[in-house]
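What follows is one chain in structure tokens, specifically the form predicted alone.
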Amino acid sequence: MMTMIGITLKGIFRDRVFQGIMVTACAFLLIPVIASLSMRQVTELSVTLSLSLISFILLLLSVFLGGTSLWKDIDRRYTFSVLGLPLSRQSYLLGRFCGTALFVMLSAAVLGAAAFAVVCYSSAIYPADRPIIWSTMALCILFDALKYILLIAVAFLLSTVSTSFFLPVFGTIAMFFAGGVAQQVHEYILSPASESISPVVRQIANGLYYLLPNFEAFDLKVNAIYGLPLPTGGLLLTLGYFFVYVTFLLSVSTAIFSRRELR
């Protein structure tokens, strides 16, 4: 498995992803700029637009690597020429899985160090009211990185049912609309602003808040941007709700690709 994850990283980096990445990042320098026209919060629009470009270039990334890598190799044929060798299907699976992983990872640490420079030099020029705390905007991304490396996950499940890349992307899309939205909705449902509401369609919302992943509960940026405390033991359900759902979702897939007909 190890040397498919390089392969998948090695592929990537052919693609030219890193560099378009890099490319993309210019947009950081733009940030100051922009932040300068905020006359009191300028630190704090520096972290909200520093961390919102972070969030959008790794929701870029998990939606087209994850939504088509499968399908490029299945299109290409490269999944035949693989799966001869001495490599289980789980074992590719797997391995494509953890090496766009932790491509996000990478990218979200480079991405990460770009957003630190730019809100100490905002810092610098405009000090901030209240005190910059590192620790808790490294933290806001790294677990934006979980976040959409758990909807990695669901473009691989799409993937594995899927003969084209338009179920994997679009659902991938609207997976990640839906679980951005579900702790709102449930929250809805249970305020009495919802009596109106048929008992049925409060079921089925309940249900669907349980089986969809809830992505607003890896979203620190609030923390960050204002220097709120985080709670400990909210981190720690969310980094064990996130290793139970991503395992569950790769056994799921891995169960599936394993008795998919390539042709």
Second form
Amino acid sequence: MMTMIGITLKGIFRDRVFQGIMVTACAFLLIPVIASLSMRQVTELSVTLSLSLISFILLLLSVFLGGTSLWKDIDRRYTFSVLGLPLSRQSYLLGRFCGTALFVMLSAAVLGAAAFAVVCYSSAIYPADRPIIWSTMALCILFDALKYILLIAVAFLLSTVSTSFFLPVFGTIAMFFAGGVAQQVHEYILSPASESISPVVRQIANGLYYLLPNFEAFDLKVNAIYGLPLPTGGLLLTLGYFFVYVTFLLSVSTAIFSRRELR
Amino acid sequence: MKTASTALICIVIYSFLMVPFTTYLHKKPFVEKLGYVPSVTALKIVSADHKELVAASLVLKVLMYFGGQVEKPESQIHIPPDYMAMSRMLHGAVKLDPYNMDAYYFAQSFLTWDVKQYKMANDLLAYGMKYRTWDWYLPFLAGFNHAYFLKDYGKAAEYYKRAGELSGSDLSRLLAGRYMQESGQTDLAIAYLSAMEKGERNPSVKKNFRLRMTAFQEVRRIEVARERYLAERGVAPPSLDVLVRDGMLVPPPKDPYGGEFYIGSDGRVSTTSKFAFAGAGRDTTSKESK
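Moving from the form predicted alone, what structure would you give for the form predicted together with its partner chain?
In what comes next, the whole complex appears, and the chain from above leads the way.
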């Protein structure tokens, strides 16, 4: 499996994805200029823009790397030659997943360093009213990366049942939006405002809430931007949720992939 | 060779064309518009985990629009700012990110002075205070609204006390004390505007505060002359012209908004512009009736 992780990472670097990220990361240079347009919260706006840029790049990575990785191998018949070697389908899939997840973590670390530099620069020029809590910002980036690793697991699951890239790519994008609003919809269903909705629809919405990945828990941007305290218990629960959900998705993916007829 | 020379010719023609082309675009008449923004519910779904970014971009959009309105370049077709659209957009921004200070601060500045929607401004500030519990600015602004615009001195003192506790600032405590009694309104407005102007970074908003402060300083000058006339002659001055003619008001007061100052029948100093460019020259009837 370690070999597969190495091959995946090498493949991503060979496709010049990292160079692409670095070019996109040039947008960090514009952040202090845009943030200076703010009236009262220049540093806060720098943090907002930096975190959003990281999140956007990681989203692109998870959708396109996660959604095309398996499908590309099957389409190019690469899987025939690899699976002919003494390597189980499970190790192949998990290796691919871990390699992609590792690359997302690496990108988050590099982009995070750039974000820290930008915020440092902005706060030196326009001192912030609120203290910048660097550890909160680091945790925000870490949890963002975890969220996109979870999304990659979703993309891998969709890849195992798909014969083209449409389902993994567009299905992952749809899942990203659905997972982002799942909490809001659930709260609306619980509120008195939803009394007019039929019980069947409410039951379906409730069922989907527990079935779909909940990305709201991974979003710590408000805490990082405004220096709000982090709930330790909540973070531990989110970590537990992440590990259980990813393990579940990967076990279903490997089960489907092991039974899949590759032609 | 042929294609290379064609490309070269195109580049040369393009370079020559760009100068008049950009000059034309620079002078082309335009109308500063805020444009359409979808409902907050839709924005919440589409913005996914970028709610803070979308909120900040809405605020910046309003700021750019307002900046364009204040600067008024020659080629701009001027129409009064669409304050209600600005308000809608800023309300949407705080629904997406209830911590965004720029939105509260800017909405407060035009909802009170320009649109006179004091309740809407205070409701927005109260909403912000639920989230920005550490921020002294929001109760400071709410205190000013209650005292200056709504004449609710008890509530104003309450807010200023809260602002003073949060900031440890002497200004807030001073204002809290002074608002307990109805006096020195113009001085307080000048003190408030001066504090706001000093802390402001955005050039358009800063210019707006400075302009309003200049107008209030002129009002204060007229009030001082009015008091002097009353002390010397024992009667209130019949009009502002009398103060100018008797040398009590040198140089004559000038409204930076383009209006004309006058002393009303109740003795209060007002201006035909109502402290807004849009109001300049439109309130002559009220002046004449006074």
